[in-house]
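Presented as structure tokens, the chain that follows is alone, the form predicted on its own.
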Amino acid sequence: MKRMDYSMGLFVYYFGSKKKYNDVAHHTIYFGEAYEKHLDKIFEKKILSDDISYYLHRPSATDPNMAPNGQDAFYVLVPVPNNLSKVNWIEEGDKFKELVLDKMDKTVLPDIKKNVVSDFYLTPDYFEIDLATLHGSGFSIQPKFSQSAYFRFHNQSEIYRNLYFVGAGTHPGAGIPGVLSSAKVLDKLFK
């Protein structure tokens, strides 16, 4: 486990808006000006960047019941360094939330800063402390070649016969489809 490279951390900001953004799709991806430099800051330098990229989710675009009448519901997911970075999220959390709001205000959600009605955010600390992910990584180990497919943690221990693994760090990989597939692999192993 010590020799593995771990995925990025996640800053996830949930918020409601008293303004409806009918022109914003259910899923939106926004890339910052220097995406490659942003990734270098996350994975190599392990520092926060002002030039963020983000994924914006607007569930109320397809299900109006996700927000009160005339309002909208969102979350935005921003890749950040995992906790190997030593970022102090208690000090940086509110500042980073303001950066995220500023970026969305200038790009996809004009006037969002004055229309937020309720909000909260999660940092890599939440992933590490509450969800027990190593280093607060959002997706366990990085999905690079040397940690993919056969090189990923196997679903059955090679040392202890009755020890099994399931989840984002195991075969086949992270994300909801990968984790569900991992569970299906275990289901077949037990039959």
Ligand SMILES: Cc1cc2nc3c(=O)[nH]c(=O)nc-3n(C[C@H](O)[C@H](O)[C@H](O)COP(=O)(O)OP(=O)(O)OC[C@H]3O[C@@H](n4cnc5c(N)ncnc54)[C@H](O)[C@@H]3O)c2cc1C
The other form holds:
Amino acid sequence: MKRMDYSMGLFVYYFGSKKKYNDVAHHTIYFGEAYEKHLDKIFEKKILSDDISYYLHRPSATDPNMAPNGQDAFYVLVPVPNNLSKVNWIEEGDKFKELVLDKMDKTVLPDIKKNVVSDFYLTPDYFEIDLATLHGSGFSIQPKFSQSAYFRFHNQSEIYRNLYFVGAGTHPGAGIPGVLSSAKVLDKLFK
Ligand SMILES: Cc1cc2nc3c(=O)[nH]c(=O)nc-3n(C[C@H](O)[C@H](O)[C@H](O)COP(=O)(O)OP(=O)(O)OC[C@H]3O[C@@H](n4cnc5c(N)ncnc54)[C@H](O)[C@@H]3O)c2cc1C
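Next, report the structure of the form predicted together with this ligand; the form predicted on its own has already been given.
Time for the whole complex; same chain goes first.
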């Protein structure tokens, strides 16, 4: 486990808005100014960046019942370094939330700062402390070539043959389709 490379951390900000953004789609991906440098800060330097990129989720675009009448529901997912960075999220959390709001206010959600009605956020500390995720990574080990397919953690232990593994960190990988596939693999192994 020590020699594996881990995925990024996630800052996830959930918020409701009393202003409706009818022209914002269900899924929006926003790229910052210097995307490559941003990845370098997340994975190599492991520092927070002002120049964020983010995924904005607006479920009320598809299902109006996700928000009260005339309002909108969102979450924004911002990739950040995982907790190997030693970022102090208790100190940085509120500041980072303001940065994220500021960026959205200037880009896809004009005036959002004065229209938020309720909110909360999750940091890599939540993933590490509440979900017991190593280093607070958002998607377990990185899905790079040397950690994919056969090179990922196998679904059956090679040492203890009655020990099985399922979920994002194992073969075939993270994401709901990957996790469900790993359950299907186990189903076959048991037969
Ligand atoms: C914000 C966000 C958005 C995402 N969006 C998408 C998406 O759009 N599409 C997609 O395909 N994937 C998405 N993913 C990825 C996907 O959610 C994960 O890959 C998937 O949920 C991992 O499933 P899992 O069962 O391996 O782990 P988890 O869903 O994390 O479940 C593991 C559970 O085990 C519990 N646990 C940990 N340690 C112990 C213990 N010792 N004893 C008992 N219980 C324990 C944890 O609390 C947790 O509930 C997203 C992830 C995040 C964080």
